[in-house]
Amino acid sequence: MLKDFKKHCNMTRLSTICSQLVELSNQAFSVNNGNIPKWEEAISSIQKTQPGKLSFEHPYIAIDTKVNIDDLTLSLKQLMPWRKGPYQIGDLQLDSEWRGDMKWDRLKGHLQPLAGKTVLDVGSGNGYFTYLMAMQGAEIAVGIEPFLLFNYQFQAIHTLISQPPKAYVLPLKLEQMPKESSFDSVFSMGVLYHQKDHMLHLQQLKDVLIEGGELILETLIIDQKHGDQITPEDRYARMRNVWCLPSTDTLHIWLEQAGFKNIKLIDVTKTTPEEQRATHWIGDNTQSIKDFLDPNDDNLTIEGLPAPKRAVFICQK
């Protein structure tokens, strides 16, 4: 996959940073991780399936091919948990924890056209959104995701596509990206609240954008009635490493301070069990949003904090 990425990358504006991205990715894949043999075995088994044509059949990213459902299910379940999706491969429906189509529907009508653009998907997971970006006609859509399992999930799906779109997922963090203004559009969705230094994250996003390029930022927020921001003392909706939940007004100010312009709030949506749900594709830990909320008041988390709401901002460098 990295060989294909390098070949394609060198034909785009990213050619100046391509070798560095490949080298860093190879280093990440060479770590000592005891799960890699199991993941590679799953990929080898999945490669026996005849690849098929890719399309978007709402809500699924769909691959039109004939499959042995039992064999393919067994292989794909070696790569659990499947957080992002959903996918459909032949008659097999891979119903991930998150309904990514619902998030995409909220923002797709507000984007600058992605056709012919270089696109970065920060914290891409298994590449569900990266694929959608490429299917919009992006010249190249690059997802970066440091969690190796999700990179193997991307490879599994990629293996099943007969003519893959120009989408790639690399095992990198945003701070590893060269500070070159290379991307027309940058997506950071579900990442900001995991950053100890939110302003540094916004600056790093800005660094990789071209002048006039577009940032699509989606993150957890709180209603203004709860204050300007909340810093959870321990967990938030049972998530570790949630550092700060701003109000939309506060987040607007942060974006201004980072130097972004034309800042627009395009959506605020409460997370519901329709969008985030427990399925048999997430493994033995079958808890999801229903289990993270106060059983007597779904406006509160199990810790007594405001229940998850997510805002989408779009702005330019």
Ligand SMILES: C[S@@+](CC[C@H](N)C(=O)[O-])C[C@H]1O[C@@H](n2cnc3c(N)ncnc32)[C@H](O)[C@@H]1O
Given for the second form:
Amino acid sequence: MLKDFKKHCNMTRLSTICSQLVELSNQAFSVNNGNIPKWEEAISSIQKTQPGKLSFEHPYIAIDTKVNIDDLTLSLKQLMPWRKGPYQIGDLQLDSEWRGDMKWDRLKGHLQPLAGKTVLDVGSGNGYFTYLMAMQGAEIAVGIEPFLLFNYQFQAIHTLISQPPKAYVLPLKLEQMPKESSFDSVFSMGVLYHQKDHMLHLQQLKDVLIEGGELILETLIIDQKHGDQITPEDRYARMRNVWCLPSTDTLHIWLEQAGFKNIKLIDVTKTTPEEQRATHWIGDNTQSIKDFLDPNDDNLTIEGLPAPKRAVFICQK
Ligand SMILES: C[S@@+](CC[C@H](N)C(=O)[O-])C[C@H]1O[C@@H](n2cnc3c(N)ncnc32)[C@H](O)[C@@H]1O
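Take the protein just shown as the form predicted alone and give its structure as the form predicted together with the ligand.
Next comes the full complex, and the chain you just saw is listed first.
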């Protein structure tokens, strides 16, 4: 996988940073993680399935192949929880916790065309959106995702595709990216609220964009009536590590302060149990959004804070 990435990467504008990205990825994969043998075994058994053609069959990223459903289910379940998707592999529906297609539908009509572009997907999870970006004709779509399991999930899906699109997921954090302005389009979706220093994250996103390049920022927000921003003291909708919930006005100001131009708010949507739900692909802990909300008022989280709402901003460097 990293070999293919390096070869392809070297043929693009990213050529000056490819070796560094591969070296950092190799370091990340060589950590001592007791789950790796289990995940590698799962990938080996998935390799027995005949790879098939990739397409988008709403709402699924679909792979046209014949599968032994029981065997493939068993292997893919070694890689749970499947948060992002959904995927359809032959007759097997891998119904992830999140309906990623719903987020994609909200933003795809607003993007600068991705055809021929260098694209970075920060916090890519298993690469569901990175695939969609590559399927729009990107020259290369690079997902970065520090959580190793999601990298193995990406490999599992990649193994099943006969002619994979130009999509890769590397086990890296944005902070590790070389400070070179190399990407035409940078996506940061569902990542900002996990950052202790939101301005640093916005600055780092700007650093990796070319002049005039486009940032697509999706994050949790609050309605203005709740104030300019909330910093949850403990958990938010049972999530740890949620540091900032700005209003859209506040987020607009943060983007201006970070030096972005042509800032447009293109969508605000409340997260529904249609978009985030427990499926049997998330493992033993089967809680999802309905368990994270106040049972008597779905406008509040279980901690009494405003229920999850997400905004998408698009702007230029
Ligand atoms: C809520 S998920 C969002 C996944 C996907 N982008 C989406 O919109 O559905 C956030 C992901 O960002 C990753 N992440 C958190 N901090 C990051 C950082 N500094 N650099 C890159 N990825 C990060 C997490 O590991 C997690 O998988």
